[in-house]
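Okay, so here's just one chain, in structure tokens, the form predicted on its own.
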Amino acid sequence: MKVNVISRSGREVIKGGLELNDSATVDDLQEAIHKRTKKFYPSRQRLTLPVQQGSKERPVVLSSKKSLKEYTNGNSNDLTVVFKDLGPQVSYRTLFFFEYLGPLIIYPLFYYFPVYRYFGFKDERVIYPVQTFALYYWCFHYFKRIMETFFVHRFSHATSPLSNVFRNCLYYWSFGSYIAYYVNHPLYTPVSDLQMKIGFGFGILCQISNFYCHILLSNLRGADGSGGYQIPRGFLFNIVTCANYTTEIYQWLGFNIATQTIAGYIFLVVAAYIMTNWALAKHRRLKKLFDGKDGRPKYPRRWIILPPFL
């Protein structure tokens, strides 16, 4: 079988194409491209079928485990694929580890060290119980995130663009510094003891629920991330499509009820906006995939992310 590898502009990426066995898979093709180019390792490649010029249809992305014959449209001796360089890649575990490590390290610096002297505050700082509990809550959250990254989550995509490491770290690290600065500030005014207990109590309940949601989602996939899209069921997923995002948002609401800072509420609004967009996209995708036709199950009626609002 001959495979012609071209760019989106029609230029040959591999001069003269590649000769592969008739039983070759997309994985084999990606390895062959890597062997010829050296630079483009498999996770850096995106291979699609050509589309007619002017067509508005989305190109078919080649699935790594499938046989190349499945994409030949009856012509088993010749195949043309369109190659796109996705750029340098890192594993999702690496990405998540570094984005969560920053807040885990940065927040305690504002609690334990006299950093406020560099901002002009010379007096001895009084530490309130709510600030101590906020430190424990914060560190527990991000430690949990890192442990889930290595021992719970199963990723359908092995890698992410390297640029996402810098973007995500900027987001998490800057918000971590912003919130830590105000919660541990020498002029911080604590809320009442009752409000603190209600906020942290509700937040911890949501953190535990969030962990269980991640366990349920992990069980939908194989150890290698295989399994495709499935209807999540059980626990809060019987009510909400994205219960993991719901519990994530509400756990930060609990933190903010207990600490009451503008920085914390800004983070809550931004995070809720981002996760709401993710949830809307996933809800639409699941409803489209599970439409009740041709033997497919019909997606049940559920809230999307924030009952009773959305």
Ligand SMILES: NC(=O)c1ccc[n+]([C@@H]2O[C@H](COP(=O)([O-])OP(=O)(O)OC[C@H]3O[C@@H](n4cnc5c(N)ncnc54)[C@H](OP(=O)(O)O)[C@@H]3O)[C@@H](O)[C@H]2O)c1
Given for the second form:
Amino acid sequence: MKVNVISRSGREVIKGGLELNDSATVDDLQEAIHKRTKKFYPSRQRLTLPVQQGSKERPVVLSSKKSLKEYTNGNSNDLTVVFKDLGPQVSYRTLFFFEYLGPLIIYPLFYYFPVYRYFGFKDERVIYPVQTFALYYWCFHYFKRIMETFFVHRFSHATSPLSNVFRNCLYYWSFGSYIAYYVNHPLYTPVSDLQMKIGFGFGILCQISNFYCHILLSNLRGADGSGGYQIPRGFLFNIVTCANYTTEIYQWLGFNIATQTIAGYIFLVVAAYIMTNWALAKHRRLKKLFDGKDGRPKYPRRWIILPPFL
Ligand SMILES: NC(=O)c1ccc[n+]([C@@H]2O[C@H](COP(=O)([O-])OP(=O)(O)OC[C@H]3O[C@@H](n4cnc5c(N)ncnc54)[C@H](OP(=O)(O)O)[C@@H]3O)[C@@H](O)[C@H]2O)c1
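Having seen the form predicted on its own, can you show the form predicted in complex with this ligand?
Shown next: the complete complex, the earlier chain at its head.
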């Protein structure tokens, strides 16, 4: 079969098109494009079906495992696909690893090294127990997230644009430095012993719950990330769609109860805002996928992220 590969402006991306076997899949087409262009490896390519000019419809994205015949309406030996370069890609594991590595390295620098000398504080620093526990808590959190990235999460998307590495690192690394600066500051005033214990105790409980939520999510898929999106069930997922975000938000609340800095609370608000937006989208997607029609199960009634408010 003949496949014409064009850009969104209609320009031919592969001169003369490609000749492929009748049983070829979208994967085969992507490999063939890669062979001819070298630069555009498969995860860099987004292939869609052409849409009528001026149409407001979203283009159909070609799914890699499907046969090309499925996109030709079964009766044509010609197929035209629209190619978009997604830019350089990195694996999700690489993305997550670098964004979490920053806070894991930066935070201890403020605790162990005399960095405050460079900010004009010449005297010896007194280190309070809460600052030491905060260091352990913080490092445990980011170490856990790196371990989960490599050994728990089963990602459905192979890659993410390289530009996300810079954006996400900026977010995590700068917030990490901002919070570390204030929690380890020579003029830091600790909270009461009871408040510290309540904060860290509650926070650790939420971190363990968050880990368990990630195990439950990973059990919804095969080891290779196959299986698509399923209805998460068990533990807190029986009442809230994004129980992993709920426990993430609460574990930062625990950290902030124990350490009490404005920087920490700002991070909590920003992180909660981001996760709420993602949770709304995930809840919508699950309700759409599991609509109770044509034999599909109906998504149960649940809170989205923060019961009893949302
Ligand atoms: N502090 C912050 O600002 C912040 C922000 C975001 C996240 N986090 C933390 O990082 C963790 C991971 O974040 P994330 O956004 O990657 O979490 P996520 O999308 O909810 O899920 C983690 C893993 O579970 C999979 N998954 C989610 N819902 C599923 C379903 N219904 N069926 C099958 N698999 C499903 C995801 O698959 P896909 O690969 O298909 O997505 C992903 O591999 C969060 O749980 C949270 O603890 C922190």
